[in-house]
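One chain is shown next in structure tokens, namely the form predicted alone.
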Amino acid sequence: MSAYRGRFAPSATGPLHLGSIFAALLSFLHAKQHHGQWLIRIDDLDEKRCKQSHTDEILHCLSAFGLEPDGAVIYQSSRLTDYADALKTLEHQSILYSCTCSRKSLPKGPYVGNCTHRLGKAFLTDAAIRISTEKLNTHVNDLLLGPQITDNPGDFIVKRKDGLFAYQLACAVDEHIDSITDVIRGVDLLESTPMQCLVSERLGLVSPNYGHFPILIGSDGGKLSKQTSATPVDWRIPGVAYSKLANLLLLKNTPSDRDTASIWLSFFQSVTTPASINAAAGGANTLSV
């Protein structure tokens, strides 16, 4: 059995807020609590969006939350080679086909197939590539939730209209290149976990173990998130923080607010499980803030 190895990959585009730490700590723990390593790697394809001052600002949040990782920190941005080379080799398979339709032009829900009639022809120039998800395994045997069915995407776009490469085949790749064992990350990235998986499959490649939890939602009943502009955590009070994720998790004797990043983790990595989470969550797919 491979040596647990997992990772937290938050995108460069803005400061971390209490959803990006509450991300990043499960996926510490769960890999501290497996006596294995845990890595960062920087989401930073989208050249327009993605800035070196958010990702320093990243970096240096994490480390003043106490979440080193156990390697140099590693960038996708870095990586277009390998990802090239991914899509020539599903290409050579003839899975992949051009798409020139407009996400406006487009219904909600799975993609309908419009330009399916392109499957293993020539790329068309200022276009999005697309896969065929005909032989897609929608089962997710997850590590934190059980078994899960969810939705067929349809054919799902590998590489953008703008040339850059999408999401789902990135990620399989830098698992891949990684040696990721374990990824633990929001549920809401459930729906990508059998898209990712197909790309490693078609790829000749093993896919991690994948465990999801439950996201962090607003006042307003929306996810935090950056692009919500969702409020940044302080990082020279990271015990502020800790103890807000440890009441949603309806944590006991915890430490003091005031009290340093060391010990916040030393507390979580003694009394949080998948089965405190699920509690704390009742059943649900969010907790609220």
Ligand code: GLU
The other form holds:
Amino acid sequence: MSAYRGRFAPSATGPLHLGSIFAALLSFLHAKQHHGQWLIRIDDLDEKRCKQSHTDEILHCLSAFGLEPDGAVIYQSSRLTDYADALKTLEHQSILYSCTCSRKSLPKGPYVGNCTHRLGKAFLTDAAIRISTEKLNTHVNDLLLGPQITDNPGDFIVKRKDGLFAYQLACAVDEHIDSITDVIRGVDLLESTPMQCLVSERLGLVSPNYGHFPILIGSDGGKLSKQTSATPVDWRIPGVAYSKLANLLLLKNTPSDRDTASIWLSFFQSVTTPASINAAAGGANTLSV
Ligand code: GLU
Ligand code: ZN
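With the form predicted alone in hand, show me what the form predicted in complex with glutamic acid (GLU) looks like.
Below is the entire complex, every chain and molecule, led by the chain shown above.
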């Protein structure tokens, strides 16, 4: 068993909100409780949506919250050759094909387009690239949720029509390069797990363990997210966001809003367990803010 290495992988698309701090905190605590290392990876492949100013803000904020990584910050944007190499390896297995279907023309749910006849053929320019999911296993043995069965994603995109490497491919390659042993993230990403496992398996890599925790939802019932402009946390007083999270987790005898990030982290470390998180969520996949 290799030494535990976890990570938090925010997209550089906006400032961190309560849900992102929750995700960062839970992956951090899990790593520390396993005497492991914890890394920060900035998911910044999408040049249109990602900005350096967001990255700077995210890193500053994590530091103010006491969430310091055990190594240099990792940037997906510096790994384009690694992703291209991975794509080549998959291409040689004749499990990829060009897809010219427009998003609009496809119904929701697994891919049912007409492009599978291009399997193993040379790629078209100006087309997305999909991977065959014939060998995909929808069973996930989740560290926190136990055995799960996800929906069939259908053949999914590994490189987008606009040339961007897809998250599923990049993420699988990253976990390997960074020797990540445990991925602890929100349950909204559970469906991604079989896809990332398929990519790493096809690349001959060992997949990490995956654990998914409940996500925070707002009063509208939707996930707090950067896209919906959830209120950014105030990095100047981390105790405020930490005490909101402690309340959501039904924790007692908490430090105060004015206490330092390090006091809060020692507190969380001593009382937060997968069981306590599940209990606070009442066994559900969401926690209402
Ligand atoms: N950047 C992705 C997100 O924020 C990565 C998530 C992950 O794999 O932890 O949704
Ligand atoms: Zn297609």
